[in-house]
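There is one chain below, alone, in structure tokens, taken in the form predicted on its own.
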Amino acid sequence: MAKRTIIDPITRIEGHLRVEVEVEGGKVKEALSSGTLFRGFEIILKGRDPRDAGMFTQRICGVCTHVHYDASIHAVENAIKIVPPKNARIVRNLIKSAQYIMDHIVHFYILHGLDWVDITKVLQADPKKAEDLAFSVGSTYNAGRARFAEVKKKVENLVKSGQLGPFANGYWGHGAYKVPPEAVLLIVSHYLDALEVQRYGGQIMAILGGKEPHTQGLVVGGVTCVKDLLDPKRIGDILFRFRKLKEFVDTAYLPDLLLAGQVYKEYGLQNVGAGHKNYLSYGDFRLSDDTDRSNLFFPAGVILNGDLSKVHKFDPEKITEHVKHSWYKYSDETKGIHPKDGVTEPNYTGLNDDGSCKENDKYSWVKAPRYDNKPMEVGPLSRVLIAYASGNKEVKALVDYALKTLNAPASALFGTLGRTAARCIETKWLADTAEKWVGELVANLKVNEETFTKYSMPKEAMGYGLIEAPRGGLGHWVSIENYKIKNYQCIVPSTWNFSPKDALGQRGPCEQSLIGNPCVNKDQPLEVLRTVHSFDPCLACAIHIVRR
């Protein structure tokens, strides 16, 4: 076997991930993704009160903490068959939408942006030309030659100091960087602004959830922030922050995305990083108070083989987890197990002597979820494609606008560039909607102040909470016996996206997306990182153990 390029660890992500690629003729021929940190998180839930599960599970991750809290609460509510009142539903939507907007802004500028933008080109940029460019493309947030001169000076001082910090090991000067200097200066300026702007999302979450990270405002049956909701000042604080986030999305994030997208349009036209083209969304953000989840802001559904002419109905019973190439043991590793019956028995077999993955054996602590025995990509691209194919007017308008600006067909959405664009489109969609939800909350509070549904905990029950986290479909399954948790299982977005091969030899979504990916310089695999980062990996979430 040819010598592999090993990237370990992958940085600018949450958790421990290594990716191995075999490159031939400037393209990736084989790819393996491996979660390298074993965690025992879920085991502590066994025997605990189901109502406490949310407080524990949101510690799974230090980035997307709230969504685990939300999924856990939904799982218990599903098990005991209750629905929270309208005010609680809207509050939950507002907290989560704030996290989405904040999280996506951070991903584009802080985690993923430097895969597309060579920060050293700032030194070549003319602040006046950068100002002209900013106003020509509508990227006017905090724009002006004085601001751009200030940012350029900061970068110059950083270079002169010799202490580059997080920028020290970038592949600067790599030939795959195409964004011109003035555009780089513009985007780097907004990189710095994003560090400030993202806190508005955290503040909204703290106002409604008590604190952030690790909010405390959800309970089984509803939310706890009754008095806060009745305070006009608090409502004003929330509105102000949503408007500031929307301003940044409209006048920085979206135009910057489209500016970079035009430079890298060939990525979309060539479907770089497209993978299996199987897309899954559980659906989320409930718009009505029902038990069947039929009215959702993010529609649920499945797209197979990139066919946008049909959205298949999502059936949670078709989910299974496989361990043929994961460091766990099943009695029959040729078959998958539904998460409600989850079995996790560690079986670490190590790596090859040269430190590479054992391609024909086990090589990851991440399991391999499958839907109807098919690998499925989850995340913003899946949600946007399913909404687009389902005829959602808002999403269709945003997608068509982006495609028209890029002069590209809908098929250009498949792959690395599409994931990056879809995340921005989704952010715009939510930013445009959040203020309406605040208005709906205020109107409903005038006639009904209920924020909690009373219930009795049954002795035995089983349920699941299927929501959408910023990174994709998130599922929690809970089994209750003698009023306590008997079994608990999570399948998180990065479990889907960074799964290893299954018993049929099917690669996980990220692995498949890397096949055929360009990699001109094996010692500087920038193009590989672009595709990996486009999924926004969170390996801290993806690896767990549960004991039965």
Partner chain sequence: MEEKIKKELKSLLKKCDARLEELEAEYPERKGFMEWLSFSGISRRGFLKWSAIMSATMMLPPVFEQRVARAAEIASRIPVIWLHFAECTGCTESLLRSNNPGVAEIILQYLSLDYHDTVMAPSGESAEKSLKDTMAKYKGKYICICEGSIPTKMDGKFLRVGSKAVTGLEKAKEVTKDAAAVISIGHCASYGGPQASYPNPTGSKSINDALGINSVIIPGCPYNSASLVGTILYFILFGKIPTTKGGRPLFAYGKRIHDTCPRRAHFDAGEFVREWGDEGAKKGFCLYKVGCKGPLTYNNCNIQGWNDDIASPIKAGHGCIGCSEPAFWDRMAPLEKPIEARILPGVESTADHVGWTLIGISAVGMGVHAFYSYFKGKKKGYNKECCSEHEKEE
Contents of the next structure:
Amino acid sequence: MAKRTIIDPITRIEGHLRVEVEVEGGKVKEALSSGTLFRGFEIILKGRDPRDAGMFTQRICGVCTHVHYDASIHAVENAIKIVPPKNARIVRNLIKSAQYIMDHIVHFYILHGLDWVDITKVLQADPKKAEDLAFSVGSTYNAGRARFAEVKKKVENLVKSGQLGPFANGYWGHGAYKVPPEAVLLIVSHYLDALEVQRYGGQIMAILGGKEPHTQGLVVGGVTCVKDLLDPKRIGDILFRFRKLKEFVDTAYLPDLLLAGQVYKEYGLQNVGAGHKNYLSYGDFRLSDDTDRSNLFFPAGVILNGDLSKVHKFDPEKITEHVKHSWYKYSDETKGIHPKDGVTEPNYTGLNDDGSCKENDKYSWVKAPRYDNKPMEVGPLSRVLIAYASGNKEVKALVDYALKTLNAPASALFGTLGRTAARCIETKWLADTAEKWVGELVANLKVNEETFTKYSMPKEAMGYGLIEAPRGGLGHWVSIENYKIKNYQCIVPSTWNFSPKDALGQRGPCEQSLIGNPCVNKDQPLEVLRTVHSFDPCLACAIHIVRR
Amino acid sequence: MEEKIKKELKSLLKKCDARLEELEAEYPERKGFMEWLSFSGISRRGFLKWSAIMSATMMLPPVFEQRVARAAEIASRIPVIWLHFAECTGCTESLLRSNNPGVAEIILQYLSLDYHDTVMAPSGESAEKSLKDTMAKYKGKYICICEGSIPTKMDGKFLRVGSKAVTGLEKAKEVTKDAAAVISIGHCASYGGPQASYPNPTGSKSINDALGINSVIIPGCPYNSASLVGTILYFILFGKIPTTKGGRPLFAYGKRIHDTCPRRAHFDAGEFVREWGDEGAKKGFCLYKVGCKGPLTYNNCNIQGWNDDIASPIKAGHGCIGCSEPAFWDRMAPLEKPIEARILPGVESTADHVGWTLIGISAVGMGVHAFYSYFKGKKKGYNKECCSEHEKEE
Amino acid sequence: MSEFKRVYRMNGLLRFNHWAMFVAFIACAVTGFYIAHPFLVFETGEVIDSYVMGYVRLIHYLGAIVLDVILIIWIYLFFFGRHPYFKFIFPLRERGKEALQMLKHYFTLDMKDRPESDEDRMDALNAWGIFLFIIVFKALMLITGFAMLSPQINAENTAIPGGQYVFYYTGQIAYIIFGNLVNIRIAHHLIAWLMIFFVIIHIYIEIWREVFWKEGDISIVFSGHKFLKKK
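Complement to the form predicted on its own: the form predicted in complex with the partner chain:
Now the complete complex, all chains and molecules, led by this one.
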């Protein structure tokens, strides 16, 4: 066995993730991903009021803070069989879309960007040329040579001061950094703008949900922010902020992404980090007020083996979870169990003596969910591909535009670059639509101010909430007994993406994507990080799982 | 009286100046702080204005504004190590969202944040190198900010970090040992967080409990970023921060939500939201009846709002859930019902239920006793007997 | 016919104390339940038109002041009062037998079990009840109440100089006993129920005595006298 390179902590993600790779001849031969923290939310939820579950599960993750809340509320509503009023539905969509836009911007510029651009190259950049470049690609947000000169000077000062803070010990000068200096200057300048702009997303969520992170404005049956909805100033605040976000997406995010995409085109053409090419989307953003999840903004579906010509129908009953390589115990570990009646006991078997994972034994706190016994990738790429394959006009136009700019075929979307690009396409798609929803909300408020559906809590019920989080499909299953939670389960996006091997020996999507990934320098596994980051890992989500 | 106050203030200022000078000597100057600000769209004037706001937030007199500005400049030189344990990164997100005061984020971004999992460039061993370098270079001088609680069951192996797979507990001990100050932020680090609520399967403990230290805690789920900035500046100005009995900074956690609530007038008027989305909710009535825990919670949400002071949970029509109070997950549940609906541990029912049961028992007991007395008394010829007894004696 | 001896049990001050407590307790109980469960909801839309909770809380505080002052006087008299009555209420073991006997009497209804009581002494059980209610329950209510009120009290809005410290440090005792504000709040609520429970039992026993002893026990609280059957 070759000596494995252990990358732990993986930074610029949410939570604690470790990746171990075996590198041979500049390529990754074997990869393991392991969640290294366990919290046990589902044990804690037992016996509590179902209405409190949202608040609890929200604390699973502070980055995709709102979505767990939303999923949990959906699950309880599904269990007691009510539908929130139209206003509440639109408000929830608005909060979630603000979350998506903000989250994706933060991911691209702050978390993922440093994998693609070498910040020290700014020193060689010419602000004048950067300006020309910015206007030629349409990346005009806060662009101009004065601004770029300022940014450059700033970075110079930072480098000169020697106190690099968070940028110290980065893999600067690594051969895999290919973005030219002027483009780096442009992107670094937008990195700083992104810090400003992402706050608008937080503010929209705060206006409608009280605060962000951890919004507090949803209740089972509706939303609470009715006073703000009836206040024209607050609606104006929201609209203004959505426009700001849209402006940033149009004139910075999308052009910057395409600029970087052109540089790294071979990544797409070679399908680096493509993995299993199985894609799953639960579908989300309800567009009509009914229970059957039929009219959705993000369509639900399954794509198998990268076959874009056929979108299979999604069936929640086919989801199972394996624990063969996870630190849990089943009576029969060769089979997966549906989350509805899963059993789990923590069963920690430890690591090797040198601190590496036991490859053939259990090695992660993340369970291995499988759809129809196949590992599935979830996330923006899945959503965009499924929408694209099922013929959504808006998405088709956006994807085609991106592919045309990059001069690449649709198959280039599979992989690391595609994941990053799909995230941006989705952001644009949502940013374009969110404003319309605000208009719809205002129009509806004129005729109907209802924001809450009355209900009585049943003594016994069962329900599930399937939504899409920025990182992928999120499912909560709740069963209520004696007005209290009897059993609560979640399968979160990063459980899908960062799952260890299952009983059949199939690698998890991230592990599989890492196989064959280039890795020139074992001590600076930059290319590995790119692929890992392209999934936007959110490990706190993945490792809370414990079921009884 | 006035003389005395003046004198005290003078000595305080002197102390503060001496400390600032000492710190300025201790930490090498970082050039270009003002440039960072100006390039982020903040002028010198704006910076001073921010200093004034921050002084007010920390409840300091205006004479401190200049010193706050100076402290902010020093803050940009103090190395900060930000550790993540069992947490959700919400506290880091809260930091990213801070806008008002706008400079706060800049300072924190460039607070010489030498180790921070979520924003730092390097990963794996390089990241660990950053940590080791900072700890060696600034031994006893860096600020350690802890986010998340520490699992203690199973020897802490519910959390293992780094290529050597040390447990969270070991890492925390190692880093906090040489820190100039330790600040625990968020509910998890302060009190254990949701994972520490009943039945606490991982044995999670707060930083102070797990390590046996006495750090300043900034609770909240997540905390309000202004409180963290204020605490750091306060620390630089005076070296020590006045705290409440529980260890929370007094300037942020000295008042109850209920006493600073924008809806307080409706409480006094007896106007309550009875159900979500009803007429009361539209008019912004008090949320007491739908489970607001403001009367039991110390925090500054209403003074220093969330996300650029734009909102707070109460403003958005949902009551406070008490997220800056210890063990609020257990004590304040159910979160959307008044505190009277709390299921008391041991008896598994509410206080009112216990009360009515007591009344019921007393009613039944009295009834039984009355009948018993009546019949037994009759049988025994109670009255007659006693009378006749007396008569006999006579 | 048996002969009766008219005995003096409660002097004017004690009777005043009883009725003051009666009024204050009812006021506190009723307003306390309103504060816990605000049932009247006024939707005038204008805060200036109503001040319901404000007044209710005012009444609650006024009642609490009466009860607290009574408590403090009792504690003072307990230590410095010259009348043996105030020491008598403290539950000492030596009078345990007497109290048990009284309890036994309530169930056996046998006059022989009834402990002797003479002019200026009530029975031990009764005295202990007074101790429990006036000293223990009310002291707990006082400290828990102060603990809840203390955040609102500062140097500007307290009538007594240094009042904020009184509230703060008294409240701290509650924190030591109950641990945190939530428990304090619940304890305040539970003790209120216990007090109501106690009052109901108290009223029942007084009526029972009146009916079965036929010694005019209820008139004690009006005139201060009752009649003891001569033996």
